[in-house]
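Heads up, the chain below is alone and in the form predicted alone; it's given as C-alpha cells.
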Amino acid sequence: MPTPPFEGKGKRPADEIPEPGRYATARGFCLTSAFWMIVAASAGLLGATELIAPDLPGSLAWLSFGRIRPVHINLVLFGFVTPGLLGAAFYYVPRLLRTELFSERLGRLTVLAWNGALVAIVVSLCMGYTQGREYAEPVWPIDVLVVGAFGLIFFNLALTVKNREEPLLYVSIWYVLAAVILTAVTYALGNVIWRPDSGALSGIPDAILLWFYGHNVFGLLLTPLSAGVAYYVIPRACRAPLYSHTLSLLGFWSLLVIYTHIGTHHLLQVPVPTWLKVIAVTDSVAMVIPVMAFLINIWYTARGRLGEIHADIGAKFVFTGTVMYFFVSIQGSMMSLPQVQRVTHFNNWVVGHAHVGVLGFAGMIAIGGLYAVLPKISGRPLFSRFLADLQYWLILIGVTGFTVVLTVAGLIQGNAWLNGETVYRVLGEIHMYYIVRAGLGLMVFSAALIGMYNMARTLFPRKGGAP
C-alpha cells in the first residue's frame, strides 16, 4: 500500500509554491472554518453564560437562549467542523488523484453559497424563524441552499475523480465522496424538504425520520470526513504506508451499514416500534466494529512513530481526535442501553457526550487537517507553531473539562430525577458546574481567535514577510 500523499511521484513537485488560483476552494473553506469557529464559540459562550444568568439578554429576544443555542449548534456543525474537513479534502483529493480539481471556479461558487447559507442560518434563527426540530432548525429556503451546496461539492469532486491520473482510489477518497452524497440525501430526508410549509411530518414518523437524520448528520458526515483526513494526515506525518488497506475498507463499509440504523436509540422512551428500537440498540453496540477497524488502522500506522506525530502539529491534532473518537464511541454504545438511558438521557450527560464527539473528535481532526494543508496551499510555513500548540492545549483542556463537568452534572440530574426530584430543585446543585463550563467555553473561544489569526497570517503574510 503506497504512502497516501504520493509526494515526489506525481507531476508536481512536493514543495512547489502554488500559482495564483490553485487551491482557491481549499483556501476558501479553510478561512470559512476559522472564521465561523469564532462565531460559533461566541454563541456557545453566550449560551453558557445565560445558563448562569438567565436575565442577561434582557428584552433582546434575538439573544435569548432558545435562539442562541440552535445558532451555536448549527454553526459548529456547518460553520466550523464541516468546512474545516472540506478545506482539507479539497487539497488532498486532487493530490491523491494526481490531477487538478475539476473546477476552482465552481469551488469558489460553492464556498460563497455555503457562507450565504451560514449567514441566513444566523439571521433567521436569531429572528425566531425555525422548524423547531433538533439539528434541523433552518427553514426551507436554507435547506434547499444547503442541499444544493452539497450537490455542487459532490459534482466537483466526482468529476475530479473521473479525470484522475492515479488508478488507485485511496480510502480517503471513498470517505469524502460517501460523506457528501449521503449527507445531501439524509439532509433532504431529515428536513422533510418536500414539505416547504412545515419541514416536518407529524407524530411518531416525524420523530423517527428526524433522528434518522439527527444521528446520521454526525455518523455519515463528520465521521467519514474526519476519517478521510486522518487516513491522509497520519501516514504522511509518519512517512509510513497505511497499516492495512483491508481494514480501511472494512471500517468504511461497516460504518455505512451499521451507523445508518442507530438514530432511534434517542427514542427508547417513546412509542416507536419495538423492532426498530432493538435494531438501534444492537447496531449502537455493533459500532465497535467500524470504530476499532479505523482506530487500529490509524494507531498501528503510528506505532513507534509518536515522535513524528508530536513534531507535526496537524498530525498532533488529528491523532488526539482519534483518541477522542475512541472515548465518545464507547460512551455512545453504552448510552444506547435502556438501563443506562434511565439515568443519562435528557440531561447534561448527553451534552458532554456531544462536545466530545463534535469538538474533541471531529473538531480536533478538522483543525489538524487545516494545519496539515495550509503550508501546502500557501507555499509557506505555518506562521506560528507556538500559537498552534497554544490552541491545541486550550481546546484539549476545554473539551476534557466539558466532559468531566457535564458528565458529573448529568449524573446529578439523572439520579435526582430517577428518585422523583423536581427539575427546579436540582438547578442549585449544578449551578457551580455551569460556572466552570462557561469558564472552559472562554478557553475554547480564545483558541478560536488564536487559530483564526494563525491561519490568516499563514495565508496572507504582511508585506516584506517570508515568501
The other form holds:
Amino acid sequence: MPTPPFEGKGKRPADEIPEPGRYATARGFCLTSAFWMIVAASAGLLGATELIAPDLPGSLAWLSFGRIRPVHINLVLFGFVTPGLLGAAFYYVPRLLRTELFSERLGRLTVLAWNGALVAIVVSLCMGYTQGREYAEPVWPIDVLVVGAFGLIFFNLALTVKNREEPLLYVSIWYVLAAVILTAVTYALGNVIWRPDSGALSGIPDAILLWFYGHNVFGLLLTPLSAGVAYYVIPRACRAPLYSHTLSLLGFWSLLVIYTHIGTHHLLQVPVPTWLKVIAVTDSVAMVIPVMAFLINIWYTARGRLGEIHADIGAKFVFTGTVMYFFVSIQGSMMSLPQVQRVTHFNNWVVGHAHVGVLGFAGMIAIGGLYAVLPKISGRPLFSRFLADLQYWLILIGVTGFTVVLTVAGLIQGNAWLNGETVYRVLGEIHMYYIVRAGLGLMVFSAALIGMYNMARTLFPRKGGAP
Amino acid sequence: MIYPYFITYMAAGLILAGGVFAWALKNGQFKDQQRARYLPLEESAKAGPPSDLSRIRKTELGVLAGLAVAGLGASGAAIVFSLLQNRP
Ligand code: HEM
Ligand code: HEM
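Previous: the form predicted alone; requested now: the form predicted together with the partner chain:
After this comes the whole thing, all chains and molecules, with the earlier chain placed first.
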C-alpha cells in the first residue's frame, strides 16, 4: 500500500507568494530557448539551402557553410534545447524540494551571461574565429563564460537542495544536478581549457578527448536534463505516481556509469587504441539498460492514461520525445557496431540520427517542458492550445521527414563510398534529398516562430485583455 | 601520452559518481521509495488553469494560418519540384 505524499512544512508554499520576481530565472531560460530556436533553425535552413546551391552566399564569407554550420549546431545545443530544459528545471527543482530557488537574482545573472555567450558564439563564429573542433568551436573566452554559467547554475541549484524542506531527492533532481556539474567538468576538459590558444591537444589524443566531450553533450547534458523533465511532467499529466522510483534511480546510476566513456564510438574508423574502441562499443550496446529503465518507467506510468497525455500539450510533446528516444537509442546502439558503421559513417545517416536525437527527443521534451511550466510561471493559461498543436505537428512532420530523407541519402552515400564511386556523381544523386530536407526545414522554422509567439503572448498579455 | 588523459577523464566521472552514491546511501536516499513516487504530484490538486482554445484575434489567426500554409506549401512545392526535376 503506497504511503501518501509527504505533508512537508513547506516553509513558503510557493503558490501563495505572488512577488513579481518569482520564477524570473525559469522565465528567462524559457524565453531564451524560444528565441534562439528561431535563430538556430534559420541557420540550419540557410546551411541546408547552401548544400543545394553552394554559390548562394557568394563572397559573403560570414555566411559560408563552414561558418553557418557550427553556428546552427552550437545554437541548437546551447541556445534552444539546453535552456528549454533548464527553464523547466528552474521551476520544478524548487517545487520538488518544497522551497524557493536559492537566488533568483543569481539566476537572472546566469540567464544574462548565458545569452551573452550565445551572442558571442554567433558573432565570433561568423567572423571566422573558431577552434575548429566539432561541438567545441567557440574560442577560449566563450568557453570560460560557458563553464562559468554552468558553475553558477550548479551553485544555485545545489544551495536550493541544501535549503530543501523535502528530505527525499526525486529522480529529476538527481538528473538535473548531475547534468549541470558533469557538463561543467566535461566542457572544460573537452575544450582543453588550460590551453587558451589552440583549445586542443595534438593528434589522435585530441580526437579522443574531443569525442568524450562531444558525446557527453548528448549523453550527460541533453539526456539527463530531458529525463528529468519527463519524470516530472508525465506523472503530473497522468495524475498518477511514477511507476517505480527505484527503477528510475537504477536508470540514473547506470547512465552515469555507462555513458561517461562511450565517446570513442565516433572514432571507430580512426587509429585509436583498441581497448578504447572495445569499451565504447560494449557500453554503447549496454546503453539499453539506462534507456529501457527510463522508457519502461515512463510508459508504465502512462499506461492506460494516453487520453490524459493527449489532453495536456506539454505531456504530448514530452511523450513523443520519449518515443523518439527509443528510436534514436536503438539506432545508436546499432550504429556503434563496426560492421554497420562501415556504411553509415561519414554521411547523412548520422545527420538523420542527430536530428532525431537532438530535435525529436531532447528538443521535443524541451518544448514540452516549456508548455508544462508556462501556465505556472505566468499564472495564466497558455495563450493558444491550437498554436501549440500546430507547432507540434510541424515539428513532428519535419523531424520524421528529416529522418527519412537523410537516412536514404546516407545509404546512397555509404554504398557509393564502399563501391569506390567518385564523389561528384553521388552529389547529383543526393541533390533531390537535400531539396526535400530544406523544405522540411522550413516547417521546423515556422514551428519555432509559432512557439515564440505563443510563449510571448502567454508571458506578456496585452494590457486590459482577457486573462 | 594517451593513457594518463583518458584514464583520468574516465576515472574522474566514476570517482565523482562513487562519492555522491556513498552520500546518497548514507543519507537514506534509497529508503522510502514508495513515497518518492508521489513527489511530483504534490500540488496537482491546485493544478494551473486549463489552457485556452479561443481568443485569438482574427487578423492574428490569419497571419499565423498564412505562415503555416506558406511553410506547408513551400515544403509541398519543394517535394513536387524535386520529384519533377530529378527524373532520370
Ligand atoms: C543508446 C544511445 C545512443 C547511442 C549508442 C548512440 C550512438 C551514436 C554513434 C555510434 C554515433 C556516431 C556515428 C558515426 O559517426 O558514424 C552517434 C552520433 C550522434 N549522436 Fe548518438 N547515440 C545514442 C543516442 C543519442 C541521443 C539520445 C542523442 C541526442 C540527444 C544523440 C545524438 C547524436 C549526434 C548529434 C550525433 C552526431 C555526432 C557528429 O556530429 O558526428 N545520440 N551516436
Ligand atoms: C531546431 C531544431 C534543430 C536541431 C535540434 C538540429 C540539430 C542538428 C545537429 C545536432 C546537427 C549536427 C549533425 C551532425 O553533425 O551529425 C545538425 C546539422 C544540420 N542541420 Fe539541424 N537541427 C535543427 C533544425 C534544423 C533545420 C530547421 C534545418 C533546415 C533544414 C537543419 C539543417 C541542418 C543542416 C544543413 C546541418 C548540417 C548537416 C551537414 O553537415 O551535412 N537543422 N542539426
